[in-house]
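Here's a solo chain for you in structure tokens, the form predicted on its own.
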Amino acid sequence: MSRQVTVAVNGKSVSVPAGSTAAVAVAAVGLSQFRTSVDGEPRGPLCGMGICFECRVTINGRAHRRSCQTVCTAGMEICTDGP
């Protein structure tokens, strides 16, 4: 069986298999949209290697992290800025 990690997205709590990354986690609970641009556009995860930027939230605090390159923690708190 594998190993779980729980974290919080928007305050919604969700498991998912260790070593996944926080575009999983919040793909998990539903959501596409990550953050919104300057001009308003909808924005989530386009290349899943790091390179575009689009999939950027904010993870324990800390804003602007890339969450298809960061792997999830037990107790990580993700939040996006979308609906």
Contents of the next structure:
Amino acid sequence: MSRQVTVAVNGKSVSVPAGSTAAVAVAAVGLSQFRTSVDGEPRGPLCGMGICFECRVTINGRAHRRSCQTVCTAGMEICTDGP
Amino acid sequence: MARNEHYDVLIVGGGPAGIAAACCAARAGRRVAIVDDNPAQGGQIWRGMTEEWTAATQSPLAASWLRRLREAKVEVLAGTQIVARPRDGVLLAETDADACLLAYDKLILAAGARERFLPFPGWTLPGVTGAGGLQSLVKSGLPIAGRRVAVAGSGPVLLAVADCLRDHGAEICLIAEQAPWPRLVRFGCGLIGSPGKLLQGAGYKWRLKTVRYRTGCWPVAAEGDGKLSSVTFHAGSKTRTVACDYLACGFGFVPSLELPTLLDCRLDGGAVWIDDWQETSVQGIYAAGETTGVGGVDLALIEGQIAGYAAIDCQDHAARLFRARERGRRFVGALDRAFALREELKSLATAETPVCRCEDVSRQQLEAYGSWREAKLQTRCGMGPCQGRVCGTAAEFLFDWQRESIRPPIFPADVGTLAEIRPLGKQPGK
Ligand SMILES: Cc1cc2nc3c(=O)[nH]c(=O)nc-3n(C[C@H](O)[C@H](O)[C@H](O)COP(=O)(O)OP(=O)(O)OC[C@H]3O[C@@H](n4cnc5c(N)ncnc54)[C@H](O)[C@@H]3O)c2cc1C
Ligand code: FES
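Starting from the form predicted on its own, produce the coordinates for the form predicted together with the partner chain.
Zooming out: every chain and molecule, the one shown earlier first.
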């Protein structure tokens, strides 16, 4: 896990160990809010295994991707301003 | 157009049960594949473990099974989710890149279990996670060093989680177990006949000896401004507030039943019904591991082997494992009694606490209805992307509501993937 991958979270560049998920990259830039709920509340990962969808973000323009189940690839663009 | 593949034995779930099943079924040139939603292999407990890494650390069991899996030449389709059954004998799967149709002669369901999350004020704050949930996030790279973590909920898994998080540098400020101390003592005494389990438990307790472990203790509120900063616990006759960055909280596990339900497999007592050969009520479809009842890694491995052998008609090999399975099941019965959830947990959520996190439906809104079905129609609870996996399980505990049958897709899927679902039974030649 020594190799690093660089991705962008909300336009901000960040390097994480190869094999890390997108959820790790979001946390690495200091964010705890991954999405905004129907009533406007901040939400972040709950289950860590792909069933709750609370960690969802926009990845490379595709909305509602589960950040805990998606491995970072070089240049990946992750955005946390979605519902 | 989706890719098409055909397997002699197809296994859904790449945890211990699925791996064991695959190793046993992959004989005499049979084409065997494991499909798993996770990007890395190993299911929940062996998440992301590699053979070299596990051999060098404390998990020789995982290492030996991962080696067998590699040698058995099983195809592993990681990052692949089963979303529907377009017709008998075929499953529709989706990856990040495309969709595929997976046909099979025999199918083994090893879809595992998930944590039970219970609502309490503040449980939706970022920083409040599952117990196994935080462990999974850390295993996939989430930095936890120097963070203060309270671990809460129920079951032996709390110790495993605390031990793992501490290994990664977390400061564990409290382990809160809802079960009362006398029940745990009785459970511990009952383990005299299972020295392996007793030693494992003692090992955790020894490594965590400086950590406060409280029984009869559970979270009543999580507080923070936009993210978690403290948790208030019920402890004896008092409450106690603990400052922390994370609350890792799970109240036991429940079998994942969406796929078996979709395939019309009969359920029994909240798990998939199976016969002695691990075959479900649908001929040619087997089930193994926690989808048949929550029983831990050892039982999952035994059940997986039996299912793998039975699926390729090696009944004699399978039958040799029956006694080990019987012992495993007795242990599970004792676990269930020791860690049964207390009634007080049903009143943690207040009228305003959201129960359905996808649609922000509060307890009060749900309580206006008499059944899951009615509540779902009127409030949209359970209609968000988690499809009731979180709120439905909570409502079952809170209100004794039974969930109805599931409709495909069992996970949200792309429009392109869904175009592959044709009406059941309308297939030429089927
Ligand atoms: C979050 C979590 C953490 C845990 N941590 C521990 C621990 O530290 N120690 C311990 O002793 N036990 C732990 N457990 C219990 C552990 O799960 C079991 O002991 C053991 O892993 C069960 O094995 P299994 O093969 O039955 O299921 P699992 O290991 O859960 O494997 C099931 C697999 O099926 C996959 N799957 C399910 N549905 C689909 C689908 N539709 N399409 C594709 N793939 C699918 C899942 O992604 C999963 O990888 C944990 C459980 C959970 C849920
Ligand atoms: S944290 Fe639950 S789906 Fe990612």
